[in-house]
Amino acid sequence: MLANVNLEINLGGLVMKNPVTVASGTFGYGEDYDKYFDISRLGALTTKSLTLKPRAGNKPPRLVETPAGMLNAIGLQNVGLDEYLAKKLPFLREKGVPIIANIYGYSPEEYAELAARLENAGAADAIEANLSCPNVHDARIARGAAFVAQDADKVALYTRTIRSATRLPLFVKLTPNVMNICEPALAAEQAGANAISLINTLLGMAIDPETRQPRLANIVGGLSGPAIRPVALKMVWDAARVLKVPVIGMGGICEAADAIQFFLAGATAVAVGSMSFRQPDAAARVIDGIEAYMKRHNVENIAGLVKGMRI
């Protein structure tokens, strides 16, 4: 059994002391979970996506729990960009944690936009876009209530926008509502992203059969939790196979050996998500869980894992 293990890692041009992060949306800003671990553990934090505006999100109910998960239709409900920089940062950089900023807009112009201003702030060590969630501003996408991550034209332009207005690693996060992975990603490998997050939730759906009314005021949400995980393993490993940048892989991470399956799928670095909710410190726990499993296993560093699958 080894001693010493080394747990960092280059995530495309972000140097992270551990290849854990948190899934956008599930972690906030950090500081409620502060209360039950240290968050400057964590190899970078990943905000609750910005926008440029504040938004309220969707009308409740909001959260439906599910077997083995739960949809969520929050609609993005965030501060917006102004009070990200007051009042959220201060904390964020005096925790010395790295931040990937999540950002959604409205346009490639918006995504554009809210990443110079980050880098300008200095208020991100890199950018991840969502693109991940429908763009109503957009007619011929917005009819199907599609996403732009589903257009593999689209995530070319977008990243290739946001690409051109930062200089910070630029990480892409698409949706699993695709027939196939590989188009999207190479997308935004080839328009310049540094790295591809996967994945974001499934499309799903609740009734309660009493009122024959759906359970979420918005109809349709996004399914999390450990019931997507085999979904989101097999989508990592069928873009690790072809991509050159590294994957970042999240969706259903709930302990150490679920990590695991991703870095030998082929993903650089994880990211825990709802479990969070179900257990505070879930991703310091994935951290020692993660060394753990090296050192009983004689793996040295990050990299003797990543692509182990043994077929």
The other form holds:
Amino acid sequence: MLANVNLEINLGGLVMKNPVTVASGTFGYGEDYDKYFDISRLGALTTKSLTLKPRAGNKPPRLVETPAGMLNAIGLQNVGLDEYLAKKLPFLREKGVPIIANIYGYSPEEYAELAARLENAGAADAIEANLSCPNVHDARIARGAAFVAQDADKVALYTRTIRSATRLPLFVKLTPNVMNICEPALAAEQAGANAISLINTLLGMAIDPETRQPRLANIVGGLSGPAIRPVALKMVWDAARVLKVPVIGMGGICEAADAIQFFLAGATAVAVGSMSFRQPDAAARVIDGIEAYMKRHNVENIAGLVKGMRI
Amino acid sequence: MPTVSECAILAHHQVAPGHLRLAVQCPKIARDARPGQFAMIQVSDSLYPFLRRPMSFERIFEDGVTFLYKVEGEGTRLLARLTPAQTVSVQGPLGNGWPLECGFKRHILVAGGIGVAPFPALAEKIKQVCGKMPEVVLGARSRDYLLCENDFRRMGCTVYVATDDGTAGKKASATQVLAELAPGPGTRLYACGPMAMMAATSLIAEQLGIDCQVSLEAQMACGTGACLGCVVEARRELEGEKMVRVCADGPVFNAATIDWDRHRVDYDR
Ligand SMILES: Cc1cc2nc3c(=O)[nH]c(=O)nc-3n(C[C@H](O)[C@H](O)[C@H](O)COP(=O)(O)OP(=O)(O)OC[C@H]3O[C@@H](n4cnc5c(N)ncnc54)[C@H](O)[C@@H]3O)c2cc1C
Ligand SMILES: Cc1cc2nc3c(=O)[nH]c(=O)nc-3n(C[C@H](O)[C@H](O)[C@H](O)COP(=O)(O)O)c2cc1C
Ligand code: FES
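Now the other one: the form predicted in complex with its partner chain, given that the block above is the form predicted on its own.
What follows is the entire complex, opening with the chain shown before.
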């Protein structure tokens, strides 16, 4: 039993006092959850995806619960960059929590502009480029719409363009809806990403058998929660074996024991997502639980856990 | 400030077929709670069902609250199994409650089915703060499903009953009975029930040019405003933002701000 352990990590240039952030879109811009725990306890806070202009998002219903998880089709509703800078940033800076600004654009240039403007405004400590949002295409028009992150060449192009626009640590968030996660992950790394975020939601749908209507107005949505944890863990393991840059693991993390699994599979940091909906202070509990685990297992620092699966 | 509290269950009874009243001890939540606000209740210790269930405060006491709910599906079925020996995790109070303004001449509460749940606390508050007795229109499927009728009468409210099958009160819809009450200038309506019934009530209010407040429902994940999952469409000409969050901007809205077109089905036919 150790008396002191060190939870600090360096995530592709972003120094975090502990390896826990929150998953984009599950924590807003922090204000809502600061009522339940001091959000400056987080290693970093990841914002909802920001776009250049505000977006109203998809029509409701946008949520449906599924076994041990949920489907969402929010459609990137967000306040837009200007309002983020004016209304959301001051609170986060006052809290002093490192900010991972998650961005979404409609072209490589839009991502680059977002990243540059965030850096110039001192409004982010790292950029997470969401190349994998499943909810911005109307499923009735764009059947099986492709994400940027499903095409390794596009991932390389987008990453390179954003890379050239900012010196901030750049994380690239990928979709699990691919045959081989290593291809887009390596493409992002080679194009200059400092870390890879895995995973975004898995595509799914649900139908009401009584009315025969889709449960989501968008028909298709993204599956999250404990239901996807084994899939996420496997993808983190796959990617971490081929990457040199660190991986941020997410997908159904509910408690410290889940986070530990992601470290053992190869993640350097973790993000708590949908679990915050059920337990608003879930991320704080995960931090405490990781610390307790490390003491109990005589692990001095996070590096002592990463890729630590015994085979 | 909302909190998450592990609450002792004080009582848990069936009040009508498939409808239960749950009383919990939660001093922190009760102290801050206002009529029309709601809580997110964790229905299971396991991760399925994963999400909490939103429930309105039926009544608010000094150190506890009651909920009145209908067994709908898996979550409420599990909730219904809890006994007074157990505890339940309650997150709240959440959302904005009913607006309280004593200037109105008449306060008419219009409830459809389980939509009555947020009204006992409101009626009590209007009585206490404004010294005025609200009128209550209770709509139900049949006599067996009439909820809270005696509670309202005991408070001193005038209660008008409408049932689908005529086994109690008038054989009519709640909105038909409301129209017969001839709400005039200086009346505020408060409505909660099925979407179509609230849409019909808002139409009556619009035609008469009177104030109408509605408590909306939506699927919720976070209940605190972060996930943007619970939105409804606001009238474009009124709201800068097209989508409003039921949990954080509501659940009570001025009916005039909501885009009812999607919900105006032939409720009164
Ligand atoms: C602000 C608010 C206050 C509410 N207050 C009450 C109340 O006082 N009494 C009461 O009986 N009911 C109330 N409801 C509705 C209640 O939350 C649902 O009936 C309940 O969540 C159903 O869960 P279930 O697992 O039994 O049903 P299922 O059908 O199995 O639920 C599946 C999913 O759908 C959601 N869902 C189902 N029906 C509704 C609904 N009508 N509204 C929102 N989400 C729904 C559930 O939360 C769950 O995520 C309220 C809803 C809201 C939004
Ligand atoms: C309601 C909701 C909204 C989300 N919005 C975003 C988003 O805006 N940008 C993004 O990159 N990921 C978004 N995600 C995906 C999460 O960040 C995360 O990758 C995914 O939910 C898996 O983690 P979880 O199972 O712990 O929730 C969203 C997820 C949910 C549930
Ligand atoms: S339920 Fe998450 S914003 Fe309303």
